[in-house]
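In structure tokens, one chain follows: the form predicted alone.
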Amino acid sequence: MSQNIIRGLFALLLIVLEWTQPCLPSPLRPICDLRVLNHFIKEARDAENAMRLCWEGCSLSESVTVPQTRVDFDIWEKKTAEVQAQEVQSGLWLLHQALSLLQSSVTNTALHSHIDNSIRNLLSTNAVLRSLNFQEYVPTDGGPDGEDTWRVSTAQELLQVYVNFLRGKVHLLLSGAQACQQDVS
């Protein structure tokens, strides 16, 4: 548990130390290895497994908005970078208040080191993004609703939704933004 919370905060720490990268004036590198990336999706992971393990004291105290999962390629493909980063980020914020709506309902202490290191991981990723120039989500009234979110009611179904969105928009957007694309001539 506390190896996870230590390599939760290393991994953080080297994305803060990439991001800030005091006393040199060039700007700031795009954070391109989807290494870390499949650090928080295994991690997200364990977490959705020691849900399903948990009997007391591990439930949602209300239903809660999360982002819709499922991508149809065609039209991803179709949105610019900027609109992908937007539907990325709104669902990033959805999540972290579903998150954080979750570690104020739990009470069972293994599972709440989990959701810790799930909100970390998830401010972590926005950090990513940031480093890729994307521009920074800011929720309008209440934040995103309508066709591209949904509502669950279980913490297995919150996690479930958390690990799909990682690999999936996440993954995507990530591993096909212009700031990680090699330059072959």
The other form holds:
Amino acid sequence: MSQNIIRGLFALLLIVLEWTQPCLPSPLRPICDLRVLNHFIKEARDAENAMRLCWEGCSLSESVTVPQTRVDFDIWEKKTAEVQAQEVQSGLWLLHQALSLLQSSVTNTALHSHIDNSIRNLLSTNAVLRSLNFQEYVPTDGGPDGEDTWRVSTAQELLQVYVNFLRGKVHLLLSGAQACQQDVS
Amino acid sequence: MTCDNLKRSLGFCVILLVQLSLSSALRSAQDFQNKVSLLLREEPENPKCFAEGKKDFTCFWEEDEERAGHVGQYSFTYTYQQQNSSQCPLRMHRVADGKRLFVCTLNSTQMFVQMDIKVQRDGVMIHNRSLLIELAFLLDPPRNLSVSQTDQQGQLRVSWVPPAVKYLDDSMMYEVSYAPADGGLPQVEEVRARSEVVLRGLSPGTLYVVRTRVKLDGISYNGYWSAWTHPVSMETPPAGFDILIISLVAIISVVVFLLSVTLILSHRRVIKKKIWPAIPNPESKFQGLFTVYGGDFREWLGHTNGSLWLRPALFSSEECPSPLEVLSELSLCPPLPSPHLPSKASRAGPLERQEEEVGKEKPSRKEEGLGGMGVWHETPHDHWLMEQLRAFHRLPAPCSQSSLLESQDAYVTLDAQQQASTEVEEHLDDIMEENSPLEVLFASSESRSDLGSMQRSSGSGRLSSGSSLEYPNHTWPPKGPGYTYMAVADSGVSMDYSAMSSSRITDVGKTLVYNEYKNEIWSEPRPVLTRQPQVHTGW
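What would the structure be for the form predicted together with its partner chain, rather than the form predicted alone?
So here's everything in the complex, that chain up top.
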């Protein structure tokens, strides 16, 4: 009898705590180590190489929209950090859509693991960006406009874009992140 | 006037600027030439392209002078992915060994996107290539390379300044090559994202030559290894002794030293005996001889109690008693009874039986020496011996005399009743004076070194006893029962008689006679004498 009372009280306490949320969610510690992104880049390269060797069962069912990967440093350095972050986040969103389509299109089992890995890494990249206090941006209206995108029709092109996007804009954004610069200085 | 000064200063500044620009242009031209040479070795494809920074891009190819056309005949077309093509203006450079270089330089680039390049000559494509610019970096070598010593031995600290490309420091990797200046295989140390390294495991006190080069790490950016920096030399600190090692060595050496000293001290007597053996000194047996009388034996004899001689304790009991042997005569006379003394007589060995050979006289004849006299103990055998001697004494005088004269034996008169006499000479001169017989022996046998001035030998012979020769014309004086005449023989003592002149004899009679005992093992058996290993008398 006493045990039942104790259990009831304990459950009530947990409910109250969950409801009130007395502790604010602590901010994520910034992930400034670029080796995390380097790891993603290496795995994306492995997927691209595997796709290059694939002849059957590794094609896109339809063309997809992917972000542009080119970086002109003169132009890039003139952009603000928020603009850069938006550009990166919208690109990641597009890539996520494209890789999901590729995942459903590819029948080659060896490539499936690579594509799954790439999608997982892409979501982790989003998490890294969130840890750096970049404002979360979800593109609306079908994504960014044509200047910042292009369309690809092959799986190999898609993975090449994915690799170049990580190595370029994402890497530049993370290496120049203000949250990490404060730690260094 | 001021205007003139201004003009002059302006002109001077212009000249300076021109010189500076020329020098920088020369330097850049030299750097460019070095990079071209490097890529000509490294890159097999044409055109060879490289990026020095984040915004520039240079492509070139080489042609022989005979086949090369005018620069206008060539076109360089590049196309970024999903973009329109663009043209790059070309320029031509003449290089050594008769070659021509066609160069295209872009001042703005797009990275992380594929670029397709086409080179055409008169509309005909001669070169075709696709690349990503961020993967074709050829950076300048690191700057301000410096090498310094550290606190540790065998180490050098190397530091440098990365090439001035913004934000690419994290993606750079370096190779540090170091080798001894006097030759040796260079070793390479790889460094990532750092501009300093400590070289370890170097030889102390050696001059090392260090250089470094840079490349992008290949994850986000890639490229070619840069040219090596100018080598920098630095000597490693000389090998010094570690304090700990020195202290340990000192402690161990002290401990070993103490142990050895302790060992030596504990065994010093043994060591001393080995290194510096003691010279046997008979001083303990002759109390007061050296300390009081300064080695004067006569004095000592005169002042000491003759019973000392007869005291058994004086004599060493270590030696085996040597027997007294009655020697027989030679052929002229019937062989004298030679009492074979029982060998079982136990007597203390003679003290003064010396085996040291003082002289080097050769024995002319095989002879028998007289042994020293040992302890005189009275035993039943002594009586028998005395009887024998008395019997011998009663033999015809001439026979005995001649035998005495010619005999090779020596005889010793023993006087048990007589106390120690004073001088050996008296005893020798007058055997009837009943001097201690041992004095004769001692005087004759003891080392000359001990007796000092009394070193006079009896002619050339080695006498064990001077009795027989001293009295060539004498018979054995009848002494009575108290006297016994005994021939003393010692197996280990030889005696050498040489022909003695009368003058000598007379001289001998007044002089001390010394026996020189020599322990000789005669090869021929002595026909006359028999040897008894022991001496025993009635005293």
